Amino acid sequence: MATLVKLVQPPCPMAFTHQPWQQQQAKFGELQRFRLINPMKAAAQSSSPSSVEVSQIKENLYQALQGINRGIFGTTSGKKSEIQELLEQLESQNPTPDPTLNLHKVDGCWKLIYSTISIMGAKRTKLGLRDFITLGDLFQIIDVAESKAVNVMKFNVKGLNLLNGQLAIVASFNIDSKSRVTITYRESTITPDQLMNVFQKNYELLLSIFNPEGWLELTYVDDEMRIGRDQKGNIFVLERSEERTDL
């Protein structure tokens, strides 16, 4: 999981509208006034994103994401294509084309709702992510002031009295361009110790899946949602979260 913070206790668990000119209704007996409009300006306004369009795309996206568990354990090619098309529609109406110049918009806590990273076959079996261990929410906490980020993966182990734990991966990031950052792995921890014992034999495998190191292109950012694409072609869709997580 590519993306972007220090193991601290954060306060959580990684559109513009155009207003077309409207003709004013003249009162009875009055001469109706008309406003001259520059055709080039009108064309630009008509092609600008509207909040209604963006809201509808998001609604369609959330519907498409129903029942696929963030895509982590695989989904059909048809479903992937449907989601890909909706994401491209959002990206084409990105209200923040230069996100690294507006990093305050990505600061804070985010929850993963979709990713093309998948854990399937032998990987899923080795990690016990079929019946023994349940993968819970995945969060990303970005601290712009420190140029740090942490990815938090929640786990529930059914065989150990419903043990709850998490993997936290700390990384730093540097700005490469107006829309791209380079992420550098710093450290990782698993808590509690019992969960580390469960993953110890396959810890490197676990890190290879969720290690965010590399570059990340921020292709869509607004107040509610963020889309990123990494150097491996993976896609990450996150929504802003108010949930809390213990780091």
The other form holds:
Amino acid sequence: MATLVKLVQPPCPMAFTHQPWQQQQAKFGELQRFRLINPMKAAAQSSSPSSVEVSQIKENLYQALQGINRGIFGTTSGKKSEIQELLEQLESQNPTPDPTLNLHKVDGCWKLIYSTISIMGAKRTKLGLRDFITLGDLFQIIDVAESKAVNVMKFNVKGLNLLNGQLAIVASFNIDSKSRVTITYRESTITPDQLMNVFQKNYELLLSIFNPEGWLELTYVDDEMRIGRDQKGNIFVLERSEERTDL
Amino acid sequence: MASLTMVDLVGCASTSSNASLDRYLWRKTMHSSVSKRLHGVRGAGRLVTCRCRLDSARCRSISIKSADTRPNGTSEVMLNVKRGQISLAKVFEVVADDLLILNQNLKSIVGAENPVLMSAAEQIFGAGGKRMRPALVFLVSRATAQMSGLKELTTNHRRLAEIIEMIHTASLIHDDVLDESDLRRGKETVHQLYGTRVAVLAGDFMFAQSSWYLANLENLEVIKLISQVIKDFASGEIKQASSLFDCDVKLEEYLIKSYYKTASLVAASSKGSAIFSGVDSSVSESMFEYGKNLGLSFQVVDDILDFTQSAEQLGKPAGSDLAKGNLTAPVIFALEKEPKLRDIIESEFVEEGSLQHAIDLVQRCGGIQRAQELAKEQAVTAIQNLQCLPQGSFRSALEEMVLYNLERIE
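What I would like now is the form predicted together with the partner chain, since the data block earlier showed the form predicted alone; can you produce it?
Starting with the chain above, the whole complex follows.
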């Protein structure tokens, strides 16, 4: 006798139970993130209808971001538009329209979950990011007290030693307006030396991709997520990160 | 009075009136009166319609100008290639016995030590391989042996052929691992059957074994020649991997890469065969050039077929070279004409239908055609390189090899 399983539609839009961050090491070191939100917790934070809406948009965003490796190595134009629209929806609900007057909200460690910067074609081949080197997490650590921002790009090199390293770009920022900063490149380092050897020949190319110089418009800031649009027309979406990065 | 040699190969019907039939080829040496006539039309794109006595089908003619060091100006080599069938078996008929002996020897050389390697050897040396490279060694050997008065092929000749086939096969085994291919010549690949470890070891073993046999030939020139090939194989793969999706790649670089990957082996083995026949170094050099041009022509044809053949064959992915970012002659030519192609390639075909769009662009802006021209130019040069050889069945077979290759794209 077959057992009937009745699917009950919950009252809230989301029906997921709270679980901590889950990471899956997929092929080629791609990290896939599954974010599951406790609807109760989200509702508890603020019971206004817009925050529930925001949670829903974020939910859709995380759904859309699955499996595309932060969009850096190629996404279809359909997917790009989908994400673009979700980001615009979020931006229209921005709880912090004056982030530079509330810099404590951007202070700390953030991890990149999506960007329109792309490393494809000949660039990707030249940097060895095809089969030889994997791009790991990208972090941004903002130090408001020092008006400093450090971008950290993690790499791991496959091969006998499974070398892990990072490129760290240190920049300073000045406030332009209540939502805009100008970033000035200061210095960059690759550690360890073995990784520097690998990138030696294409260092300029690497920097040109990750150099944060120029203005940055902070179009969305809340406790968990931040969206920025830069001078070159790129979009960056980051989430708050608890991870410690050695600088 | 310098006379022009016109290699005129015409496809004709034999006894039956059927349009597409066995090829029949002959060669003519032009009289001086005709040579004057041809000389006068230098610079014109002359087309010659051949009149076949028995066949009513039209033969397509290609007239190609090629630079030559003859004192009376350029020599015109005209190739009339008909969509017919050159059967390789027929071309290799004159060295069929040599190939039989080769097959027997190969299995015993490779498999002796280890039962797993023995099975792997059976797998890869079993039926399916055309044995083109050793056949070329035998043909060049016999053709050049005639010049030096050698009555029979030496052990060195035979060993050289075996070494060449081992090196070629070793590279195929490794290629299949790198490409993750399941099938080779209709049979399962070594790594599919026995795993990657065995495939890597089998390839290594064959490279090592061929090096050992090479050294035992005790001819320093040939040792250097063939060792260079193994080095070139690796260089070619590395060169290719480091220029994936690079739309700035020049034809020159593509030709160098093709040389490393394909032509180097053919060139070295042709030269080696001539060396063992004891002919003049100028003849050996010509044989090297022949092998090089044949090899390059071969690679260009392969690259063309990757675009054109998949349309007819069911289930085969179209443009697999292009999909991987390996930009070959048709694409390089097309990129000169169509800037849109660059963007599509740079996007790594992430958009649905973009690969097919790219293939269409390559065809529409004459990329395939120009690649065909290139293959034909190289073929013409290859045939010219054979001029130092005495006329006969071996030289003819070497010429037919060149034409067999071109027929694949006719």
